[in-house]
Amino acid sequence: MEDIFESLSSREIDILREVGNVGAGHAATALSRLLNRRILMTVPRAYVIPLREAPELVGGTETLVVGVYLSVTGDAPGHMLFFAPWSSAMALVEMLMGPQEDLTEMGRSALEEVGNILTSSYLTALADFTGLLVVPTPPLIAVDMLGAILSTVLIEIGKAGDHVLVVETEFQDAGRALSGYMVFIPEGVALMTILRALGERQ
(Lines of atoms letter the chains of each structure in order from A and count residues from 1; the text may use other names and numbers.)
(Lines give C-alpha, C1' and ligand atoms only; values in the text may rest on other atoms or scores of the structure.)
Protein backbone atom coordinates (compact mmCIF):
# COMPACT_ATOMS: atom_id res chain seq x y z
CA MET A 1 0.00 0.00 0.00
CA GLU A 2 2.84 2.38 0.77
CA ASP A 3 4.20 2.14 -2.78
CA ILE A 4 0.76 2.95 -4.22
CA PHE A 5 0.43 6.01 -2.00
CA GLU A 6 3.90 7.22 -2.91
CA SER A 7 3.15 6.81 -6.63
CA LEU A 8 -0.11 8.78 -6.61
CA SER A 9 -0.11 11.42 -9.34
CA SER A 10 -1.29 14.98 -8.79
CA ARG A 11 -4.33 14.14 -10.94
CA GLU A 12 -5.22 11.17 -8.72
CA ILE A 13 -4.90 13.29 -5.58
CA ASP A 14 -7.09 15.95 -7.23
CA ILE A 15 -9.74 13.31 -7.96
CA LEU A 16 -9.64 12.08 -4.35
CA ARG A 17 -9.91 15.71 -3.22
CA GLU A 18 -12.97 16.12 -5.46
CA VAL A 19 -14.51 13.08 -3.77
CA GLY A 20 -13.87 14.91 -0.50
CA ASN A 21 -15.51 18.07 -1.88
CA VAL A 22 -18.64 16.18 -2.86
CA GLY A 23 -18.68 14.47 0.54
CA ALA A 24 -18.32 17.87 2.23
CA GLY A 25 -21.27 19.12 0.20
CA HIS A 26 -23.39 16.18 1.38
CA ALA A 27 -22.29 16.78 4.98
CA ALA A 28 -23.00 20.52 4.78
CA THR A 29 -26.53 19.78 3.57
CA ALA A 30 -27.10 17.30 6.42
CA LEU A 31 -25.68 19.67 9.06
CA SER A 32 -27.69 22.61 7.68
CA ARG A 33 -30.88 20.57 8.04
CA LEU A 34 -29.88 19.48 11.53
CA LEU A 35 -29.18 23.06 12.64
CA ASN A 36 -31.88 24.71 10.54
CA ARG A 37 -29.37 27.23 9.21
CA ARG A 38 -26.83 27.32 6.42
CA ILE A 39 -23.47 25.64 7.04
CA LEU A 40 -20.77 25.80 4.38
CA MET A 41 -18.02 23.20 4.08
CA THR A 42 -15.04 23.11 1.76
CA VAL A 43 -11.99 20.92 1.23
CA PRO A 44 -9.05 23.31 0.89
CA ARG A 45 -6.49 20.55 0.50
CA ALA A 46 -6.04 16.80 0.14
CA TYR A 47 -2.63 15.24 0.44
CA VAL A 48 -0.71 12.08 1.25
CA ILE A 49 1.58 12.04 4.28
CA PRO A 50 3.20 9.44 6.54
CA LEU A 51 0.81 8.69 9.39
CA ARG A 52 3.47 9.68 11.91
CA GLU A 53 3.33 13.26 10.53
CA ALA A 54 -0.42 13.67 11.14
CA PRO A 55 0.06 15.30 14.58
CA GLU A 56 1.99 18.15 12.94
CA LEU A 57 -1.26 19.24 11.29
CA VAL A 58 -2.52 20.49 14.66
CA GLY A 59 0.69 21.33 16.48
CA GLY A 60 2.10 18.01 17.64
CA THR A 61 1.31 14.76 19.45
CA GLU A 62 0.36 16.49 22.71
CA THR A 63 -2.34 18.66 21.12
CA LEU A 64 -5.76 18.00 22.64
CA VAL A 65 -8.23 16.92 19.98
CA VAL A 66 -11.60 15.28 19.59
CA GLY A 67 -11.37 12.22 17.35
CA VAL A 68 -14.07 10.09 15.76
CA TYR A 69 -12.93 6.67 14.48
CA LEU A 70 -14.68 3.98 12.47
CA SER A 71 -13.84 0.99 10.31
CA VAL A 72 -14.93 0.57 6.70
CA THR A 73 -16.02 -2.78 5.32
CA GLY A 74 -17.08 -3.85 1.83
CA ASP A 75 -15.23 -3.62 -1.48
CA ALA A 76 -12.56 -1.20 -0.20
CA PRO A 77 -11.99 -1.96 3.49
CA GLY A 78 -10.07 0.42 5.67
CA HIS A 79 -10.29 2.86 8.54
CA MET A 80 -11.30 6.48 8.91
CA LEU A 81 -10.39 8.97 11.60
CA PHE A 82 -11.82 12.47 11.78
CA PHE A 83 -10.14 14.76 14.26
CA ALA A 84 -10.37 18.43 15.15
CA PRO A 85 -8.43 20.56 17.64
CA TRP A 86 -10.23 21.10 20.95
CA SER A 87 -11.08 24.73 20.13
CA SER A 88 -12.64 23.78 16.79
CA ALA A 89 -14.51 20.85 18.34
CA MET A 90 -15.99 23.05 21.07
CA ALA A 91 -16.98 25.64 18.46
CA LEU A 92 -18.79 22.85 16.59
CA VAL A 93 -20.62 21.90 19.78
CA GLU A 94 -21.65 25.53 20.24
CA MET A 95 -23.00 25.55 16.68
CA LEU A 96 -25.17 22.59 17.63
CA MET A 97 -26.10 23.38 21.23
CA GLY A 98 -25.28 26.98 22.04
CA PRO A 99 -22.54 28.27 24.41
CA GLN A 100 -20.82 25.55 26.47
CA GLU A 101 -18.38 25.75 29.37
CA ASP A 102 -17.11 22.21 28.93
CA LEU A 103 -17.75 19.10 26.86
CA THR A 104 -20.77 17.38 28.42
CA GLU A 105 -22.08 13.93 27.58
CA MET A 106 -24.63 15.56 25.28
CA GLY A 107 -21.83 17.50 23.63
CA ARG A 108 -19.86 14.29 23.07
CA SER A 109 -22.95 12.73 21.49
CA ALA A 110 -23.33 15.79 19.25
CA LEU A 111 -19.70 15.56 18.10
CA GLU A 112 -20.08 11.83 17.52
CA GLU A 113 -23.07 12.57 15.30
CA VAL A 114 -21.11 15.24 13.40
CA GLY A 115 -18.26 12.78 12.90
CA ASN A 116 -20.74 10.15 11.76
CA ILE A 117 -22.29 12.61 9.26
CA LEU A 118 -18.88 13.63 7.91
CA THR A 119 -17.45 10.14 7.49
CA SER A 120 -20.71 8.74 6.09
CA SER A 121 -20.96 11.65 3.62
CA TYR A 122 -17.40 11.05 2.44
CA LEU A 123 -18.03 7.33 2.03
CA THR A 124 -21.31 8.00 0.18
CA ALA A 125 -19.43 10.26 -2.24
CA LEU A 126 -16.75 7.62 -2.68
CA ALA A 127 -19.40 4.98 -3.42
CA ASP A 128 -21.14 7.31 -5.91
CA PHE A 129 -17.88 8.02 -7.74
CA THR A 130 -16.68 4.42 -7.85
CA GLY A 131 -19.75 2.20 -7.66
CA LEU A 132 -18.06 0.30 -4.83
CA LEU A 133 -19.81 -0.95 -1.72
CA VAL A 134 -18.33 0.76 1.35
CA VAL A 135 -20.02 0.26 4.71
CA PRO A 136 -19.05 2.16 7.89
CA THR A 137 -19.16 0.65 11.35
CA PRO A 138 -20.66 2.68 14.24
CA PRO A 139 -18.28 5.53 15.21
CA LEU A 140 -16.27 5.76 18.41
CA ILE A 141 -15.37 9.14 19.92
CA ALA A 142 -12.34 10.03 22.02
CA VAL A 143 -11.08 13.23 23.66
CA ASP A 144 -7.33 12.98 24.20
CA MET A 145 -3.94 14.06 22.92
CA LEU A 146 -3.67 13.23 19.22
CA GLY A 147 -0.63 11.03 19.76
CA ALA A 148 -2.58 8.82 22.19
CA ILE A 149 -5.54 8.56 19.80
CA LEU A 150 -3.29 7.61 16.88
CA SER A 151 -1.56 4.97 19.02
CA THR A 152 -4.94 3.45 19.88
CA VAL A 153 -6.01 3.50 16.22
CA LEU A 154 -2.78 1.77 15.18
CA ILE A 155 -3.38 -0.96 17.78
CA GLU A 156 -6.95 -1.33 16.52
CA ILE A 157 -6.03 -1.65 12.84
CA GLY A 158 -2.90 -3.73 13.36
CA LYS A 159 -0.37 -3.73 10.54
CA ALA A 160 -0.94 -0.83 8.16
CA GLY A 161 0.97 1.07 5.54
CA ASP A 162 2.98 4.10 6.48
CA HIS A 163 1.14 6.63 4.32
CA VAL A 164 -2.44 7.91 4.62
CA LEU A 165 -4.75 10.19 2.67
CA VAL A 166 -5.70 13.37 4.55
CA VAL A 167 -8.71 15.43 3.45
CA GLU A 168 -8.67 18.80 5.20
CA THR A 169 -12.19 20.05 5.91
CA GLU A 170 -13.22 23.62 6.72
CA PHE A 171 -16.56 24.56 8.29
CA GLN A 172 -17.92 28.09 7.87
CA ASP A 173 -20.73 29.44 10.02
CA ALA A 174 -21.57 33.06 10.81
CA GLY A 175 -18.15 34.26 9.75
CA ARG A 176 -16.21 31.60 11.67
CA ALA A 177 -13.93 29.12 9.92
CA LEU A 178 -13.19 25.85 11.75
CA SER A 179 -10.82 23.16 10.52
CA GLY A 180 -10.93 19.40 10.86
CA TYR A 181 -9.06 16.54 9.22
CA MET A 182 -10.35 13.33 7.68
CA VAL A 183 -7.74 10.56 7.56
CA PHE A 184 -8.36 7.53 5.36
CA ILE A 185 -6.25 4.40 5.98
CA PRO A 186 -7.14 1.76 3.37
CA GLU A 187 -6.32 -1.90 4.00
CA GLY A 188 -4.32 -4.03 1.60
CA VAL A 189 -5.22 -3.35 -2.03
CA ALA A 190 -8.22 -1.14 -1.18
CA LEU A 191 -6.57 2.02 -2.55
CA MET A 192 -5.78 0.28 -5.84
CA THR A 193 -9.40 -0.96 -5.97
CA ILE A 194 -10.60 2.64 -5.56
CA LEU A 195 -8.23 4.01 -8.21
CA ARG A 196 -9.25 1.31 -10.69
CA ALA A 197 -12.93 2.04 -10.04
CA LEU A 198 -12.18 5.72 -10.72
CA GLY A 199 -10.60 4.73 -14.04
CA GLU A 200 -7.14 5.87 -13.00
CA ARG A 201 -5.32 2.51 -12.84
CA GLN A 202 -5.37 -0.63 -14.96
The other form holds:
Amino acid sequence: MEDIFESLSSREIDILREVGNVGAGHAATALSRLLNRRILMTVPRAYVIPLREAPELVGGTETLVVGVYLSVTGDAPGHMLFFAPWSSAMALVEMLMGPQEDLTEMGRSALEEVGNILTSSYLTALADFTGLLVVPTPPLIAVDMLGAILSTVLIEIGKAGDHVLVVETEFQDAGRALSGYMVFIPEGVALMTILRALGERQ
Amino acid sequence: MIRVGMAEGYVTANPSSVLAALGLGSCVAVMLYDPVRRVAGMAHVMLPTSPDGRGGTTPYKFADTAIPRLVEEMVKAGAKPSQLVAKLAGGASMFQTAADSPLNIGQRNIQAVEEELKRLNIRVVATRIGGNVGRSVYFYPATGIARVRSIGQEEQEF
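Would you generate the structure of this protein in the form predicted in complex with its partner chain, following the form predicted on its own above?
Once more the chain from above appears, this time first in line as the rest of the complex follows.
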Protein backbone atom coordinates (compact mmCIF):
# COMPACT_ATOMS: atom_id res chain seq x y z
CA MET A 1 0.00 0.00 0.00
CA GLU A 2 1.26 3.46 -0.86
CA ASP A 3 2.22 5.54 2.12
CA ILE A 4 0.08 8.66 1.80
CA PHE A 5 2.57 10.63 3.88
CA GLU A 6 5.03 10.44 1.05
CA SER A 7 2.56 12.11 -1.30
CA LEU A 8 1.72 15.05 0.98
CA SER A 9 2.30 18.40 -0.68
CA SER A 10 3.89 21.26 1.25
CA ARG A 11 0.51 23.01 1.11
CA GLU A 12 -1.14 20.05 2.82
CA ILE A 13 1.55 19.96 5.48
CA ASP A 14 0.98 23.72 6.00
CA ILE A 15 -2.71 23.10 6.52
CA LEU A 16 -2.04 20.31 9.01
CA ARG A 17 0.40 22.63 10.80
CA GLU A 18 -2.32 25.28 10.93
CA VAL A 19 -4.65 22.73 12.53
CA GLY A 20 -1.82 22.13 15.00
CA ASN A 21 -1.52 25.88 15.62
CA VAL A 22 -5.18 26.21 16.46
CA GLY A 23 -4.88 23.11 18.64
CA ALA A 24 -1.92 24.71 20.43
CA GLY A 25 -4.06 27.82 20.95
CA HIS A 26 -6.78 25.74 22.61
CA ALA A 27 -4.17 23.92 24.68
CA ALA A 28 -2.58 27.20 25.81
CA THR A 29 -5.98 28.46 26.96
CA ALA A 30 -6.68 25.24 28.85
CA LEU A 31 -3.20 25.20 30.42
CA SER A 32 -3.36 28.87 31.37
CA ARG A 33 -6.62 28.19 33.16
CA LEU A 34 -5.18 25.13 34.92
CA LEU A 35 -2.02 26.99 35.98
CA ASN A 36 -3.75 30.26 36.60
CA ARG A 37 -1.13 32.13 34.62
CA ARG A 38 -0.61 33.03 31.01
CA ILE A 39 1.07 30.30 28.97
CA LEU A 40 1.85 30.91 25.33
CA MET A 41 2.10 28.03 22.92
CA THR A 42 3.25 28.10 19.35
CA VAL A 43 3.82 25.57 16.62
CA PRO A 44 7.07 26.64 14.99
CA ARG A 45 7.28 23.66 12.66
CA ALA A 46 5.41 20.67 11.37
CA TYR A 47 6.94 18.01 9.19
CA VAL A 48 6.63 14.48 7.95
CA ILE A 49 9.49 12.14 8.81
CA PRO A 50 10.08 8.40 8.80
CA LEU A 51 9.17 7.17 12.27
CA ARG A 52 12.62 5.67 12.79
CA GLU A 53 14.16 9.18 12.59
CA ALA A 54 11.96 10.54 15.36
CA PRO A 55 14.50 9.81 18.16
CA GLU A 56 16.90 12.26 16.55
CA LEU A 57 14.47 15.09 17.37
CA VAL A 58 15.52 14.99 21.00
CA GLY A 59 19.08 13.76 20.73
CA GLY A 60 18.78 10.04 20.18
CA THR A 61 17.27 6.69 21.03
CA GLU A 62 18.47 6.68 24.62
CA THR A 63 17.33 10.18 25.54
CA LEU A 64 15.12 10.31 28.62
CA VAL A 65 11.68 11.60 27.77
CA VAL A 66 8.19 11.68 29.10
CA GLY A 67 5.77 10.18 26.62
CA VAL A 68 1.99 10.31 26.67
CA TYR A 69 0.24 7.94 24.32
CA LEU A 70 -3.39 7.63 23.37
CA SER A 71 -5.30 6.17 20.51
CA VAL A 72 -8.01 7.90 18.59
CA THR A 73 -11.25 6.28 17.52
CA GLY A 74 -14.10 7.62 15.43
CA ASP A 75 -14.07 8.83 11.81
CA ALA A 76 -10.30 9.22 11.60
CA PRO A 77 -8.74 6.51 13.75
CA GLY A 78 -5.11 6.77 14.64
CA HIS A 79 -2.63 7.28 17.44
CA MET A 80 -1.04 10.24 19.14
CA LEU A 81 2.16 10.38 21.08
CA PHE A 82 3.21 13.53 22.85
CA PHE A 83 6.75 13.52 24.11
CA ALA A 84 8.92 16.07 25.82
CA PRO A 85 12.55 15.95 26.90
CA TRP A 86 12.94 15.31 30.62
CA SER A 87 13.98 18.91 31.39
CA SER A 88 10.94 20.35 29.64
CA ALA A 89 8.62 17.82 31.24
CA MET A 90 9.96 18.58 34.72
CA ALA A 91 9.63 22.32 34.08
CA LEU A 92 5.99 21.72 33.15
CA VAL A 93 5.44 19.80 36.39
CA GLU A 94 7.09 22.63 38.34
CA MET A 95 4.77 25.15 36.72
CA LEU A 96 1.90 23.07 38.06
CA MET A 97 3.22 22.03 41.44
CA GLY A 98 6.15 24.25 42.37
CA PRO A 99 9.81 23.15 42.65
CA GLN A 100 10.37 19.39 42.43
CA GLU A 101 13.37 17.19 43.05
CA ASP A 102 12.17 14.21 41.09
CA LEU A 103 9.08 12.98 39.32
CA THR A 104 6.63 11.83 42.00
CA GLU A 105 3.38 9.93 41.49
CA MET A 106 1.58 13.27 41.75
CA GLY A 107 3.91 14.81 39.17
CA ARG A 108 3.37 11.84 36.94
CA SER A 109 -0.38 12.20 36.99
CA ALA A 110 -0.04 15.97 36.47
CA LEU A 111 1.98 15.24 33.33
CA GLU A 112 -0.60 12.72 32.24
CA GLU A 113 -3.19 15.44 32.60
CA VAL A 114 -1.09 17.95 30.63
CA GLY A 115 -0.61 15.34 27.92
CA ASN A 116 -4.33 14.75 27.95
CA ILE A 117 -5.07 18.47 27.59
CA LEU A 118 -2.57 18.88 24.77
CA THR A 119 -3.65 15.89 22.75
CA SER A 120 -7.35 16.57 23.17
CA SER A 121 -6.83 20.23 22.20
CA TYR A 122 -5.26 19.11 18.94
CA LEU A 123 -8.06 16.65 18.38
CA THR A 124 -10.70 19.29 19.07
CA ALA A 125 -9.05 21.57 16.53
CA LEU A 126 -8.98 18.72 14.05
CA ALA A 127 -12.67 17.99 14.66
CA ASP A 128 -13.55 21.71 14.27
CA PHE A 129 -11.69 22.00 10.98
CA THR A 130 -12.95 18.79 9.47
CA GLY A 131 -16.33 18.16 11.05
CA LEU A 132 -15.13 14.59 11.72
CA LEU A 133 -15.84 12.76 14.93
CA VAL A 134 -12.63 11.95 16.79
CA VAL A 135 -12.65 10.34 20.22
CA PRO A 136 -9.49 9.90 22.30
CA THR A 137 -8.91 6.97 24.67
CA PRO A 138 -7.50 7.73 28.15
CA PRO A 139 -3.80 8.61 28.01
CA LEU A 140 -0.99 6.29 29.08
CA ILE A 141 2.27 7.69 30.34
CA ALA A 142 5.81 6.35 30.24
CA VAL A 143 9.05 7.91 31.45
CA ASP A 144 11.97 6.25 29.74
CA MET A 145 14.27 6.14 26.72
CA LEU A 146 12.55 7.62 23.71
CA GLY A 147 13.53 4.67 21.55
CA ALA A 148 11.91 2.21 23.95
CA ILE A 149 8.67 4.21 24.07
CA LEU A 150 8.51 4.93 20.33
CA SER A 151 9.28 1.41 19.22
CA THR A 152 6.68 -0.01 21.59
CA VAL A 153 3.98 2.33 20.27
CA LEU A 154 5.03 1.59 16.70
CA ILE A 155 4.76 -2.14 17.25
CA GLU A 156 1.42 -1.98 19.02
CA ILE A 157 -0.09 -0.13 16.13
CA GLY A 158 1.70 -2.35 13.64
CA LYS A 159 -0.26 -1.66 10.54
CA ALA A 160 0.36 2.06 10.34
CA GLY A 161 2.76 3.43 7.75
CA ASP A 162 6.41 4.26 8.20
CA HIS A 163 5.93 8.00 8.19
CA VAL A 164 4.49 10.22 10.86
CA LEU A 165 3.39 13.82 11.14
CA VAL A 166 5.33 15.70 13.79
CA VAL A 167 3.95 18.95 15.17
CA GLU A 168 6.61 20.74 17.17
CA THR A 169 5.23 22.66 20.11
CA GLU A 170 6.83 25.41 22.15
CA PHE A 171 5.56 26.58 25.50
CA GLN A 172 6.54 29.98 26.82
CA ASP A 173 6.17 30.82 30.43
CA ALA A 174 7.82 33.83 32.04
CA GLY A 175 10.73 33.79 29.65
CA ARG A 176 11.27 30.04 29.83
CA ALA A 177 10.79 28.16 26.58
CA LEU A 178 9.94 24.48 26.71
CA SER A 179 9.64 22.13 23.81
CA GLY A 180 7.45 19.16 23.11
CA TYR A 181 6.56 17.06 20.11
CA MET A 182 3.17 15.86 19.06
CA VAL A 183 3.38 12.85 16.79
CA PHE A 184 0.30 11.86 14.87
CA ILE A 185 0.05 8.41 13.29
CA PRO A 186 -3.20 7.94 11.38
CA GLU A 187 -4.43 4.43 10.75
CA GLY A 188 -5.18 3.19 7.24
CA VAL A 189 -7.10 5.76 5.24
CA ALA A 190 -7.61 8.18 8.16
CA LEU A 191 -5.19 10.75 6.79
CA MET A 192 -6.99 10.67 3.43
CA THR A 193 -10.31 11.09 5.26
CA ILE A 194 -8.89 14.14 7.05
CA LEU A 195 -7.51 15.69 3.85
CA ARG A 196 -10.82 15.11 2.09
CA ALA A 197 -12.73 16.70 4.94
CA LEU A 198 -10.36 19.68 4.72
CA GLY A 199 -11.27 19.96 1.04
CA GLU A 200 -7.75 19.11 -0.07
CA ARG A 201 -8.36 15.80 -1.79
CA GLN A 202 -11.07 14.34 -3.93
CA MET B 1 30.05 -0.97 17.69
CA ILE B 2 27.58 -2.66 15.40
CA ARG B 3 24.13 -1.29 16.00
CA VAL B 4 21.48 -3.93 15.40
CA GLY B 5 18.29 -2.02 14.57
CA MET B 6 14.70 -3.21 14.78
CA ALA B 7 14.05 -6.28 12.64
CA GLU B 8 17.77 -6.68 11.97
CA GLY B 9 20.14 -9.49 12.80
CA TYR B 10 23.93 -9.65 12.85
CA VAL B 11 26.52 -12.39 13.30
CA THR B 12 30.21 -11.88 13.98
CA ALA B 13 33.27 -13.81 15.07
CA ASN B 14 35.37 -10.69 15.40
CA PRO B 15 36.51 -10.53 19.04
CA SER B 16 36.97 -6.76 18.99
CA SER B 17 33.46 -5.93 17.84
CA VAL B 18 30.41 -5.19 19.99
CA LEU B 19 26.81 -5.90 19.03
CA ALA B 20 24.32 -3.39 20.40
CA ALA B 21 20.55 -2.97 20.51
CA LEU B 22 19.63 0.47 21.85
CA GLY B 23 16.40 1.59 23.44
CA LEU B 24 14.64 -1.76 23.63
CA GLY B 25 11.05 -1.46 24.78
CA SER B 26 8.77 -4.36 23.98
CA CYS B 27 11.34 -5.67 21.47
CA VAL B 28 13.58 -8.56 22.50
CA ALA B 29 17.29 -8.79 21.74
CA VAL B 30 18.12 -12.48 21.26
CA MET B 31 21.84 -13.10 21.72
CA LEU B 32 23.28 -16.46 20.72
CA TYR B 33 26.83 -17.55 21.45
CA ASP B 34 29.09 -20.45 20.65
CA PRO B 35 31.64 -20.27 23.51
CA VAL B 36 34.09 -22.66 21.84
CA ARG B 37 34.31 -20.97 18.46
CA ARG B 38 33.46 -17.54 19.86
CA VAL B 39 30.81 -16.75 17.32
CA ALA B 40 28.15 -14.29 18.46
CA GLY B 41 24.84 -13.30 16.96
CA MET B 42 22.10 -10.85 17.83
CA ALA B 43 18.55 -10.54 16.51
CA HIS B 44 16.35 -7.54 17.34
CA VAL B 45 12.91 -9.16 17.40
CA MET B 46 9.78 -6.98 17.20
CA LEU B 47 6.86 -9.43 17.06
CA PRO B 48 6.09 -13.01 18.17
CA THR B 49 5.11 -14.72 14.93
CA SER B 50 5.37 -14.03 11.22
CA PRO B 51 2.04 -13.97 9.38
CA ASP B 52 3.11 -16.57 6.79
CA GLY B 53 5.51 -18.53 8.99
CA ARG B 54 8.43 -17.63 6.72
CA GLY B 55 9.16 -14.02 7.63
CA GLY B 56 9.25 -12.76 4.03
CA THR B 57 11.94 -10.12 3.52
CA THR B 58 12.31 -9.43 7.24
CA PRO B 59 12.92 -12.75 8.99
CA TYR B 60 14.56 -11.03 11.97
CA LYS B 61 11.38 -9.13 12.74
CA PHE B 62 9.56 -12.19 14.12
CA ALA B 63 10.61 -14.55 16.91
CA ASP B 64 9.61 -17.70 15.01
CA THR B 65 11.69 -16.85 11.94
CA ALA B 66 14.48 -14.74 13.50
CA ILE B 67 15.96 -17.50 15.62
CA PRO B 68 16.25 -20.21 12.93
CA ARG B 69 17.74 -17.61 10.60
CA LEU B 70 20.22 -16.44 13.22
CA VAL B 71 21.29 -20.04 13.90
CA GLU B 72 21.75 -20.60 10.16
CA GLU B 73 23.97 -17.52 9.83
CA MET B 74 25.97 -18.52 12.89
CA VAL B 75 26.60 -21.98 11.44
CA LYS B 76 27.87 -20.31 8.27
CA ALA B 77 30.25 -18.29 10.47
CA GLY B 78 31.59 -21.51 12.03
CA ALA B 79 29.34 -22.04 15.05
CA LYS B 80 28.06 -25.47 16.05
CA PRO B 81 24.30 -25.58 16.73
CA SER B 82 24.67 -27.95 19.69
CA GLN B 83 27.07 -25.51 21.39
CA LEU B 84 24.81 -22.49 21.24
CA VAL B 85 23.55 -20.76 24.38
CA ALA B 86 21.19 -17.82 24.56
CA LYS B 87 20.87 -14.57 26.50
CA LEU B 88 17.79 -12.40 26.27
CA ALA B 89 17.05 -8.74 27.00
CA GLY B 90 13.98 -6.53 26.54
CA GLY B 91 10.34 -7.51 26.29
CA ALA B 92 9.21 -4.75 28.64
CA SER B 93 5.74 -3.38 29.01
CA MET B 94 6.36 0.35 28.61
CA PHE B 95 2.90 1.50 29.53
CA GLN B 96 0.93 0.37 32.57
CA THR B 97 -2.01 -1.44 31.03
CA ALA B 98 -4.22 -4.43 31.65
CA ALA B 99 -2.54 -7.80 31.17
CA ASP B 100 -4.72 -8.67 28.17
CA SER B 101 -4.07 -5.34 26.43
CA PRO B 102 -2.44 -5.52 23.02
CA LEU B 103 0.06 -3.09 24.54
CA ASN B 104 1.52 -6.05 26.43
CA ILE B 105 3.32 -7.33 23.38
CA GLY B 106 6.62 -7.51 25.28
CA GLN B 107 5.37 -10.49 27.25
CA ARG B 108 4.19 -12.24 24.10
CA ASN B 109 7.54 -11.60 22.44
CA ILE B 110 9.39 -13.20 25.35
CA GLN B 111 7.11 -16.22 25.29
CA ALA B 112 7.54 -16.73 21.55
CA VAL B 113 11.32 -16.38 21.79
CA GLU B 114 11.53 -18.87 24.66
CA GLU B 115 9.35 -21.38 22.81
CA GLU B 116 11.43 -21.16 19.66
CA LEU B 117 14.68 -21.57 21.61
CA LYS B 118 13.24 -24.61 23.38
CA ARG B 119 12.19 -26.10 20.07
CA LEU B 120 15.75 -25.72 18.80
CA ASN B 121 17.24 -27.06 22.06
CA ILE B 122 19.09 -23.85 22.79
CA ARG B 123 19.57 -23.23 26.48
CA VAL B 124 18.81 -19.78 27.90
CA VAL B 125 21.63 -18.96 30.32
CA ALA B 126 20.77 -15.40 31.39
CA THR B 127 18.02 -12.85 30.92
CA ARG B 128 17.14 -9.24 31.67
CA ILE B 129 13.55 -9.27 30.52
CA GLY B 130 10.04 -8.02 31.33
CA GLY B 131 9.23 -5.26 33.80
CA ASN B 132 8.47 -1.79 32.57
CA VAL B 133 11.88 -0.31 31.82
CA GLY B 134 13.55 0.43 28.51
CA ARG B 135 16.95 -1.19 27.98
CA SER B 136 20.06 -0.85 25.88
CA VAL B 137 22.10 -4.03 25.57
CA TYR B 138 25.66 -4.67 24.42
CA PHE B 139 27.01 -8.11 23.53
CA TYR B 140 30.73 -8.94 23.40
CA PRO B 141 31.80 -11.72 21.00
CA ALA B 142 35.18 -12.12 22.70
CA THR B 143 33.62 -13.32 25.97
CA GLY B 144 29.89 -13.87 25.40
CA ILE B 145 29.23 -11.35 28.16
CA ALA B 146 26.32 -8.94 27.80
CA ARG B 147 25.84 -5.59 29.50
CA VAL B 148 22.49 -3.91 29.98
CA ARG B 149 21.71 -0.29 30.71
CA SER B 150 18.45 1.28 31.91
CA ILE B 151 17.66 4.83 32.93
CA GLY B 152 18.26 5.44 36.62
CA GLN B 153 19.98 2.08 37.16
CA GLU B 154 23.58 0.98 37.21
CA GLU B 155 24.87 -0.86 34.19
CA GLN B 156 24.69 -4.63 34.77
CA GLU B 157 26.70 -7.49 33.38
CA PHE B 158 24.92 -10.73 32.67
